[in-house]
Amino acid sequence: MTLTVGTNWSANHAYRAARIEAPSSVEEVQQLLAGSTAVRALGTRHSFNPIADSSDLLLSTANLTFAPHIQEYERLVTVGAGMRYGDLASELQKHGWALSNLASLPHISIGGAIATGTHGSGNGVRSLAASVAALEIVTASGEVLQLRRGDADFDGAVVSLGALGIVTRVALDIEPTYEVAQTVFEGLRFDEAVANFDAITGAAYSVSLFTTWRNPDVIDQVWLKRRPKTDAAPPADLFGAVPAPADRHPLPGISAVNCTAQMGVAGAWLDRLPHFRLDFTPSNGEELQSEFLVPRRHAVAALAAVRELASKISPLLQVCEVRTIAEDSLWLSSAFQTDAVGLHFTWFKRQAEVEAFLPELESALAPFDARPHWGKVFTADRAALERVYPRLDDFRALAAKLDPNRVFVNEFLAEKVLPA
């Protein structure tokens, strides 16, 4: 199936590929790769930079949505890489199963999310990629490669940036279904937030802090997502922050109609772990996003550094979210060998101004070994990335082995990760 090339989610990048195809089988993927010299996989287009673009062929995974196969004894589900997390979650729930984690948006594709190291939140919750137990990859030569957790190359192949081949199937860890209850607190003083950071982020299974930085002395909202059977009841007072009297949107003054249910009412995991509902589009694309992840030991100092820039950040910013992620062993994961804290910025769609400011923000976070999210807007060069990703040379060797002709290396990867 041939599609329109078009733009990414926010329309801040127009894909320059000559063509886009949407195969629906492994065999069709192999046929499209035969003879191709420049190919990139494209998921739900939620990257905010050119990481998924190609000078020739874009291979959409939209039709690689093979029905989920649940292996109850192994606690695994195998699914097509193009399926959206929200659609998989619905199927799992029907059979009494769940994922341990979801991102703020259930609209994103499984393959694209894991390839870029996308994550949710929780002191003990690892990234979406860390739930991957096995991968099926079609390489440029047409070989169908199966990699499983424990294989020599597995930890390098999960967060792959699309540089190794086309991921067609993924096996994910699952667990029995569970409920989540979500409570929002408002008006947390910044000083209380940093003095009690561990207690606040540990107050529920998943915790997110939101602020616009317009008042640098206050964190506007704290979202607690509890598993009622195992987590304590929400406090009446969260270090001075008080429960919101009604459902809230992360952006001040915006209706919460698109958001998942709050007010402490328990519901299925898939209806509470994301911030936004699957049956609504949470934004009309009028935004840019950046995220920088620092080792947890640097979290308080990094927050203080961001606060120092509040007067420059706030005019460009819609909202900033602070989340925690548990460490993993995946080479290009932002939580590689360290518990991490994500500093996520949803900007107004003013790309020139945002890109002009980002070097200052990145410089302020550099002492804290900040790793940029691969799918968002950042300006870090290859040297900066080499400093914070110690297995980058190993990843280059793996890419050279699986894709010696650099079929999957576009200009973005050549500049940032895989020099010729």
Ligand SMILES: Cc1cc2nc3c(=O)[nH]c(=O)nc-3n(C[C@H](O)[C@H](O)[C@H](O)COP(=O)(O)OP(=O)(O)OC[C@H]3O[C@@H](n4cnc5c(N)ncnc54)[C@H](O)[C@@H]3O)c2cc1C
Given for the second form:
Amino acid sequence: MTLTVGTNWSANHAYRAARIEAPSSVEEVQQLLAGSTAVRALGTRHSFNPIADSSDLLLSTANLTFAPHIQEYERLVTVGAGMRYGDLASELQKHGWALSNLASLPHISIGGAIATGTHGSGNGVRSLAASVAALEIVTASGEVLQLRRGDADFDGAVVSLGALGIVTRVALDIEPTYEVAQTVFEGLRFDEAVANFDAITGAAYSVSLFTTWRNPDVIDQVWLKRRPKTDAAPPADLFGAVPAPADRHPLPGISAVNCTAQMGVAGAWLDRLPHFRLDFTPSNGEELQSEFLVPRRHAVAALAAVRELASKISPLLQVCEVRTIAEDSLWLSSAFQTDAVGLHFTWFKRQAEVEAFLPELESALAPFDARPHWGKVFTADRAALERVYPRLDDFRALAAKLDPNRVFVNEFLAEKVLPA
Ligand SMILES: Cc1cc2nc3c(=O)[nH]c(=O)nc-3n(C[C@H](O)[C@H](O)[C@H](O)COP(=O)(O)OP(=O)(O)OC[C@H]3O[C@@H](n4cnc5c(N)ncnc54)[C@H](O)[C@@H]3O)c2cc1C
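Counterpart to the form predicted on its own, namely the form predicted together with the named molecule:
Below, the chain from earlier opens the complete complex, with every other chain and molecule after it.
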């Protein structure tokens, strides 16, 4: 495989790195680090900002895909950090195992997803990073560090922003395979959505609300992903919203052919938890994404604040998705020490206009302690991030300990997280 430096998935950022290498072993990673002063790990390029960029070497994890090793008794799978979630999910399913959650897209790498705190949805479901039980990290000195859940630095090292080293292997929690059945409801009135927010997001294992805000009085769709063995049957009427008569795409008017099966038909977890099918490989996306995660206690007020801006949001917006994430203990996770609600925006690819509007949206959400998704477009500065990530100083100390020469600190991190 010939790799070029190229762009991210959305092509809204051209990597400025001078070169790219794709090692296939821990030893090759060590050799590359030995001769480099500026390095960043690059996963599947799905982040929408320059977080992965480097002034010199991009170390692609595309070949760090060591085959999954399942430890049934411990309920763990150990796998190369460069593997895509979808590929791991297929392997697990073959052996009767499953993950507790997936993001909306199964094509992202495990290392990249956990480094940025990527999540799916579910009141009781934590971020993908919270399923990490152990990490193997090659640090700037070439040392191979093994960290396990419970170790002193572990909670700081999972959502790492790529600042601590190259994660080469990851152990993830697994559970026996299960089925999911998906039902889409349409036409939820906004006032019903906020009055019954806990009941709606608790109506299934994983729930997403989608809306374009073109009609601020209505949330267009609610996707319920139930585990039929344990969740109640879907209601005939969800606070006034009714089941869609056919499969739906989150964007109104777009064919649902690339979406995972709906209409309450049960199927394997990996074919229902993501919104989009694994066998559909999206090409470069004509979109930008931002997401702001608020502590759950602020969800209704934050939704009302977004609704106030509906007339400014909707011309720039393809669709907004609201998801819930259970609390974890990872220092830079957007669900650190709080159940969280993610307010996600898929924008039209109009970067300048989106960036011009974001400060207004961010200041409307600031009273609710909104944490921006590390891998999406945001404008928050270092001071704003310090306010919402109480362990940021501890993370800085950990980064200084593992990477004293700042080999993994790129421009983005220097500006937002790790000042010189
Ligand atoms: C269409 C689409 C759908 C998405 N859906 C969701 C969603 O449902 N939920 C959600 O939360 N996010 C979602 N995202 C955002 C996405 O999950 C994150 O941007 C994630 O980081 C992408 O992983 P990646 O492998 O592409 O990482 P990259 O963009 O390649 O890298 C991201 C960061 O991870 C670091 N990194 C990557 N691999 C390693 C490694 N092995 N060791 C150390 N550091 C590493 C990089 O240095 C960089 O800092 C979506 C993005 C797209 C484009």
